[in-house]
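One chain is shown next in structure tokens, namely the form predicted alone.
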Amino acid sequence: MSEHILVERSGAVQVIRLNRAEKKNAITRAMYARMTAALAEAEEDPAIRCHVFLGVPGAFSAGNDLSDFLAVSTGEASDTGEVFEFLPTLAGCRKPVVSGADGISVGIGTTLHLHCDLTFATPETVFRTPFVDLGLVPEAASSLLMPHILGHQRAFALLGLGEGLSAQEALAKGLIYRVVAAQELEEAVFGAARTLAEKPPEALRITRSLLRGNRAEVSARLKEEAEHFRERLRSQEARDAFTAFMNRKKPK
């Protein structure tokens, strides 16, 4: 299990906190595995009625740790299966999911919120998905869900062009629920989560299920994206992009 994922329980709320501040919460394979296990365990625990995702001040997540992707691209590792176990587990949660983002929210740091019921963000938060720039394709069913929320052209600007989305733009488009000051973020997130946890759980589960609709299309898109993503990880385009990114990160 990863020490960079802190799992805590506050009454009927489970908190999953990304805690790798020195790397802006870039998510490793071990971090994915820990989050998957935490979600799965809490889903089976009747004492837990709501999940919460949080990052650290200034960074929800910088996305995947590209050293893991580079290892697959160069043949040093066989796969990044932990990523593709986490996403369907998150998408399949039966209990409400609330998230709070401050600052950097890149890749999965953006698409994770598509599977949350309420997302709070600070004014400093910027959502970005530079998949194509890395020789990759969208994940987390974002190629399906983003156009439904943003419309085709704004979704393409985010997922294809790589243009960022400010917190205020995300709020206006319906991608997130509310923008709050950084010092108020956790209070707002926990307030919403505790309110949800106090509601009749079965009535809330059914309501959530009705709102989310038939999830078969989401599940199918998750699988389709995963197939393309795995293929792209081994492409020359991705290998070149990962190498260039890692070289830029090396101290001079």
Second form
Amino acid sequence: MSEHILVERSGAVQVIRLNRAEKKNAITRAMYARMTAALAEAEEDPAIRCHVFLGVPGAFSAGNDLSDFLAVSTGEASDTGEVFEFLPTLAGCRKPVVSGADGISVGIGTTLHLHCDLTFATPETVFRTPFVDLGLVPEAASSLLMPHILGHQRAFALLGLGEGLSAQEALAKGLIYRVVAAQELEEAVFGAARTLAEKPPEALRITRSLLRGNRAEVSARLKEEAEHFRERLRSQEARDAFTAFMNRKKPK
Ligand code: COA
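Coords for the form predicted together with ligand COA, given the form predicted alone:
Following is the full complex, with the preceding chain placed first.
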């Protein structure tokens, strides 16, 4: 539903705001489609010089909507292609991307930031990628980018063990740029985005491209992960995990 993604413009900055607080910003197929379109439009619009991703207080995102995954798993839906269109669009952005996370940042709520240039997080933020616990495999080229940033063992603790990473630890390891108080998050994100938007755009574009290195490897990994991911989505392991989440009893 379009109200779950708010696309706003502030000068030369386009903000994509995940806005489904009641579901901790779990991302549905329609939300991915809206984000993909917004990114693609802003990439083509010379008036926009920087992308921003934000969530709501307490939740950047609880990851992919698990009822969408369950529907694919049971055969009720044929595919969840929107996420696999969103990821290459994000990874292929030529303009800088700044993000701000407060609180819950699970699955793509963590891996999305691997494609950002500056990520701000609050002390309450915990990054988690429990793909294996869901019977799934990493996405967003996280199997390539996370070990590159964190080293194999810390990346494996996140992607294999499903351990969380606090904002402070993420900062120390270079996964994010800064930790700021929750009430300062938006100001910090917009400050950085506006500063980037004022830079000479072509020099910034080339600099970013040089820093990000060989993108062919990232594209290839996105495809390789997507093949495994799609196959695992239909596995019994995944179906059991999605069903367990949907049927879980909340503590009273
Ligand atoms: N997909 C679908 N719905 C989700 C969701 C997701 N990924 N994450 C949260 N929700 C829903 C919950 O079902 C609940 O809905 P309800 O109020 O109709 O029952 C609502 O959002 C609030 O979530 P809740 O679990 O009550 O909040 P919490 O603060 O206790 O826990 C999480 C938050 C993120 C720790 C927990 O919801 C969770 O583990 N979610 C799944 C995360 C995940 O595995 N994501 C997929 C990664 S690929």
